[in-house]
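Below you'll find only one chain, the form predicted on its own, shown as C-alpha cells.
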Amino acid sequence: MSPTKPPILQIEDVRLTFRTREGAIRALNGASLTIHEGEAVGLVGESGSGKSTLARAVLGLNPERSSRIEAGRILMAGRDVTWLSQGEWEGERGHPVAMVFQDPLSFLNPIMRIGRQIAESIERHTPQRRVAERVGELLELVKLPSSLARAYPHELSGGMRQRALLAVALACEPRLLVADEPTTALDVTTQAEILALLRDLRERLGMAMLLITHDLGIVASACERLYVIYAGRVLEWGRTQNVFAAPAHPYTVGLFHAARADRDAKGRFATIGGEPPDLGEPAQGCPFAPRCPKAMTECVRSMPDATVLDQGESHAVRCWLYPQPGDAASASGRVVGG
C-alpha cells in the first residue's frame, strides 16, 4: 500500500436524508469510512443502521428525487464524486467501483441469457476486449461452466446466480467491489463457497472489497478492517482482530454477545434492549444512548469525538466512556470489556 496514493474510497462525515411526506429521514448522520487499494473492509450493524444506504451513496444509487446528501464528501480514488449528476454517475459505475447485491434474481434481467448480460458489461467498460472470449474467461473466473452462458437466470441456483452477477461486476474490471449482503439468501455451504471465491478473486485481481453484512463471523474470516454503524453513524472501527479482541463501544459489545448466542443470568439469549431510534427526530448526542446500559448525561447532550485506543491507531471509538482527544483524565474503570 503506497502512502502517497489516495485511498480507493474515502467517505468523510456524510449526512444523507430521505424526504418523505412525514418529513426528513436522516439515514446517514455523519458517516465516515476509508478503504485503501487491495484491502477488505467490513461494514456491520443491525438492519436499518444505514449500511446499504452508505453503499448505494458510493455509487449514486439512492433515489435522486427523494434523497439528498446534505453535507460531507465521497472521494473515489481521490476524485470528489459527491455531487455528480445521474448522467455523470453512469460513467463511474463499474469502474473504479462495482457492486453486487444480496438478491441477484432481482438484478439480473430475467429475459436475457447470462452470457449476453456479461457481454453488455464488457462492451460498455472494456470494448477493446474480444467479447465472446472474455465472457468465457469471466465464467471460468467465478467457477461456472461456459455452457451457462446460454442459460437464463431462473434456470440457475441461488449460488450460481450470485456468481453470474459477480461475473457481470468483474467485467467492469473494478478496483473496488462493494458486496451488499452477498450470502444472505444462501445456504451455509454455498455461503462458504461464495466467500472463498471472493477471497480468491481479491488475491488474483488485487481488488479491494467493502463487505456489508450483519454476520460477524463472515467479517472475522474475510475482512482486514471493520466499521460498526448504528443509526447512520460509525461508532467504532479498526483492524478486525483488534475490535474482536476488545470491542469498545457498548453497541459493539451487544452485537458480539448476540452473535455468539450468549445467555444472560436467567438463561435467555442475549439481546440489545430497547428500540432503534426514530431517524425522523434530530439526535444531538450518541444515537445509542437510549438503549445503552452505560449511558451518562453527556451521552444525550453531544456526540463525542473519536478516541484512538492503541498507539498504532488501528482501533478507534466514539464513546464518552473513553477520554476525548486532549483530555488528560484517566479512563480507568470505565472501559467496556469484550
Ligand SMILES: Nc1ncnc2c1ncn2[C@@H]1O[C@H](COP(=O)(O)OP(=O)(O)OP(=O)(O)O)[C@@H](O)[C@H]1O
Given for the second form:
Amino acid sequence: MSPTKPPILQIEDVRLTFRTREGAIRALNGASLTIHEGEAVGLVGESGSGKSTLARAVLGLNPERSSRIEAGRILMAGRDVTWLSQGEWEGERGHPVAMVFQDPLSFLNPIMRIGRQIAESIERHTPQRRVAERVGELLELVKLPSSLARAYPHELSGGMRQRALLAVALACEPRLLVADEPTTALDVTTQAEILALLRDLRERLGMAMLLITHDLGIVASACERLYVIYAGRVLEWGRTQNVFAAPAHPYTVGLFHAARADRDAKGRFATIGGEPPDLGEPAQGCPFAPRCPKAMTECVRSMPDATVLDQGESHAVRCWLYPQPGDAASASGRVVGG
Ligand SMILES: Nc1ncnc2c1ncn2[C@@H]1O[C@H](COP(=O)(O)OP(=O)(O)OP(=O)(O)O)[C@@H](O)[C@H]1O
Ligand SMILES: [Mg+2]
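Output the structure of the form predicted together with the ligand; the preceding block shows the form predicted on its own.
Whole complex next, starting from this chain.
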C-alpha cells in the first residue's frame, strides 16, 4: 500500500438522527471509523448501538425521508460521499463498496432467477464483460454449482442464499465489502463455511471488509482491527489482538465478560447490567456512564478525548480512567480521531 493512498473508508465524527413518532433518535453521535485498502475491520456493540445504521450510512441506505446526517463526513477512497442523493447512490452502489446482510431474502428478488440477478449486477457495474461467462465465474467463486443460476431464492438453503447474495455483491468488483451479521441466521457449520469463504475471497480479491457481528469469536478470527460502539459513539478501537489482550473501556470489558459467561438457566446469553441508553436524549458525557461500574463525576459531565494506549498508536480509548492529552501525568496522551 502506498503511504499516500487514502483509506478506502473514512467516517469522521458522523451524527445521524432518525425522526420517529416518539421524537428524534440520535443513532450515531459522533462516530468515526477508518478502513485501509485490503483491511478486515470488525464493528461490535450491543443491540441498538448503531452498527447497522453506520453500515447503511456508508451506502446511503438509511431511509431518506426519516433520517438525516447532521454533521461529519464519509469519505470513500478520499472522495466525499456524505451528501450523495439516493439517485446518485444508485449509480454508485456496489462500486467500490457492496453490502451483504443477515437476511439475504430481503435483498434478493424472490421472483427472479439467481443467475439473472447476478447478471443484472454485472450489467449495472461492469457492462463490458461477457455476462454469462462472468455469472459462471462468480458462482464458482462463491462455491455454488453453475446449475443454481436457474434457481429462485426460495429454492435455496440459508447458506446458499448468503453465497448467492455474495455473488451479486461481488459482481460489482467492490474494494470494500460491508457485511452486516452475514452469518447470524445460519447454523454453526454453515456459519464457518461462509466465514472461510469470506476470508478466501478477501485474500484472492484483495478486498477490504467491514464485518458487523455480535460474535467476538468471529472478530478474533476474521478481523485485523476492531471498533467498539455504544449509543452511536465509538468508545475503543485498535488491533484485534491488542484489544483482546487488554480491553480498556469498562464497556468493552463488559462485552468481553458477557461473551465468555455461560448462558443463564433460561438459556439466555449474559448481558451487561443496567438499562440501554436513551437515544432521544443523548448524554453530555460518556453514554455508558449510567451503567459503568467505574463511573466518576467527569464521566457524566463530558466525553473525554481519545487516549492512545500503545506505541504503535493502534489501540485507543475514550474514557476518563485514562490520562488525557495535556495531563501532567500523561505519558502518551495524544489526541487521535475516534
Ligand atoms: N429506520 C429507523 N427509524 C427509526 N429508528 C431507527 C431506524 N433504524 C434504526 N433505528 C434506531 O437506531 C438505533 C440503532 O439501531 P441499529 O439498527 O443501527 O443498531 P444495531 O447496533 O445494528 O443493533 P442490532 O445488533 O440489534 O442489529 C436503535 O435505537 C434503533 O431503534
Ligand atoms: Mg444491526
